[in-house]
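This document opens with one chain alone, in structure tokens, the form predicted alone.
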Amino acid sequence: MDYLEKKRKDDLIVNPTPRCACILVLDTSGSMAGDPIEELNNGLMNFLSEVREDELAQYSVELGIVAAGGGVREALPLTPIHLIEAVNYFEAGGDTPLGEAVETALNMLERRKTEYKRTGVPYYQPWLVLISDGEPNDNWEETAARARNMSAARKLVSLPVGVSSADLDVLSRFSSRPAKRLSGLKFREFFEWLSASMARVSSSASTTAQINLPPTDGWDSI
């Protein structure tokens, strides 16, 4: 067992804070090269900094990252923010296997939920954030239906976000709600919104309560 894995397991024993698992599926394919991948990296770093500054959210929010670009890579297992020391910058390259990436993410969420239940740690409805500037080029339909069904059953908050000319119709198939399009390259504004949303979820008195999330007009173009 590596150092981080031991810390993740120990945290479920010593930190009884209800958890909000948030997993990012990031399109890091070749089409994201240049300013898009740079702004994505910067926005992600700002997100980590902002959540760390929230006394409650840093112990409640668990972040996981799956990268889809020329293959699928579990870049970060679901880890409480206060235990994350650094996240490597992503580079763009390759094609866009979003179906496999989302399948990997959903399996990561299921494994972590099993650990929550085994250790008696309460948890909020987990989040899946899918960010892409295109559309999947692998077999994605079955996985999209899995995510959409979980979203419709309120077992998952699935938020597809399209960048630039992304196919929103396809991305919307991964959720029971329509995908949103990022205005320009407002990754910083999006991650600020995500940080504020995580803070609201983690401060909720009940893991089953409806949460009024901040408005998205600071970053979406719809």
Second form
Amino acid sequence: MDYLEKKRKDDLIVNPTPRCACILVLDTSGSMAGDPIEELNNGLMNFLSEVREDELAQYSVELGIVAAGGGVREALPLTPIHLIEAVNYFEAGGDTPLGEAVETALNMLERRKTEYKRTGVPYYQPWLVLISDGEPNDNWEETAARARNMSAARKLVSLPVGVSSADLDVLSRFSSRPAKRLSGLKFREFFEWLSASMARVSSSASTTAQINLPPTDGWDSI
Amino acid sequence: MRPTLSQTIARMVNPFFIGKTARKERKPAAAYPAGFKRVTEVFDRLGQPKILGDPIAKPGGEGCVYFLKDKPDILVKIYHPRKLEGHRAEYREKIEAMIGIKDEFRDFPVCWPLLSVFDQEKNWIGYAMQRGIGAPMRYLAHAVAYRKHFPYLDRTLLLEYLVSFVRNILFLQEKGVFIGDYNMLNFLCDTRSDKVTMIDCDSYQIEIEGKRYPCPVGSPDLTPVEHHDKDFRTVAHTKQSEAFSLAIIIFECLMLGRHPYDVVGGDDPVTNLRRANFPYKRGNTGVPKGPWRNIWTHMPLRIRKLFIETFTEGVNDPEKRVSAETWLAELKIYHADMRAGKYDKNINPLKKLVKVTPKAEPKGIEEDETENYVD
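Other form of same protein, the form predicted together with the partner chain, not the form predicted alone:
Next comes the full complex, this chain leading.
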């Protein structure tokens, strides 16, 4: 077992904080090259430092990242933020296998949920954030339906976010609520909203109650 | 791709270094959520202006709390305009009813509303209160965070905070005040003493001149079953209903943030609570792996019995829940015994057998767990 893997397992035993798992599926295909990927990386880094500054969220929020660009890569297994030491810089290139990437993400979530149950660690509804500027070019319908069903059954907060000319109709099929479009390249505002949402969830006294999230009008557009 | 030497060095200096060049990001001057308008000036009833300082924290769900400029021991809570819309009179009535009895709480560690505040158009927008000192009890009842916020914490100090806390609860109950929404972020533990200060009191259930002002919020993980799935605005909290929430708070403090109904192979804490599935009960299974069983068995048998009573039979029978008076008496005994060296003071007690003198335990207890845990 490698070092991080051991720490991830041990944390569930020594840190009984209820968990909020958040998996980012990032489209890192060729079309994201240039400013979009740059802003995405910056926004992500801000997100990490914001959550890390939050006294409770850093022990509660677990971040996982799947990169979809010319193949699917599990860039970060679900790891409590206070244990994350570094995240790689994402480069853009290749096509957009979003279906496979979401499938990978959902499987990561299932595995982690099994670990939560085995250690008696309570958890909030996990989050799946799908960020893409295009549409999937692999077999995605079945996976989309899986995510959508989980979202409808309140087993998952599925949040597809379209960048520039992304096909929102396709992205919306990954959730029971409509996809949102990022206004311009407001990745920073989006990730600030995400960290504020994570802070609200993790300071909630209940793992079962509904949480009122902050308004999204800082980053989305009609 | 292997990192270059310069990248390795940069990462050692800054763990968030994520690539070719260190990406220094300037933060916007005011990182407030969209739509939030910072208030800089409020007025008292006579129209005298008061200048506000910075918010003490990011705005919460209900409103934003500011320092009063030049008087940092006074805070002002301003409700969000959208919260007051259509409910201004209702909010104002409750807060002003609380202000009406403020003298009863003057020398007591509770940040009671003291004064209404208005905007320039004389609309009621919030209230002023004393500032509380300390770190939230949530950081104390937290297996990781306590090390930073309470670096000198041991179980004697933990018990001292709990004694202060239960005293506060009893004092409030005497005045007909019930907390209702128990939230460990709203109990501040002074890190230089054993004082516990209650903040965010505007949600408390109060009764004044026969009129009950309810506590409109709550969370099922800390609430007795008879209040589950109900609109909290219609719930009447009593000593018995509060006793259940109180026991959970005491348990979480003694168990470093572990909820009494965290069960291995069980369901979520709320479902376990409803089923009275308390894993530490003798004969029950599902205690999570880790230090919890050891901490539990180091507690005096009497304390353990109080928890078992409240968390099993007490779930559906409010009469079986241990009262705040009993908790106060028993925690004081526990504290005195611990100071006398009878119990391990370590936050994580050593796993050796600590001999317990038989006369220390009351007669008539059937359970055979008189010894502490041996690994």
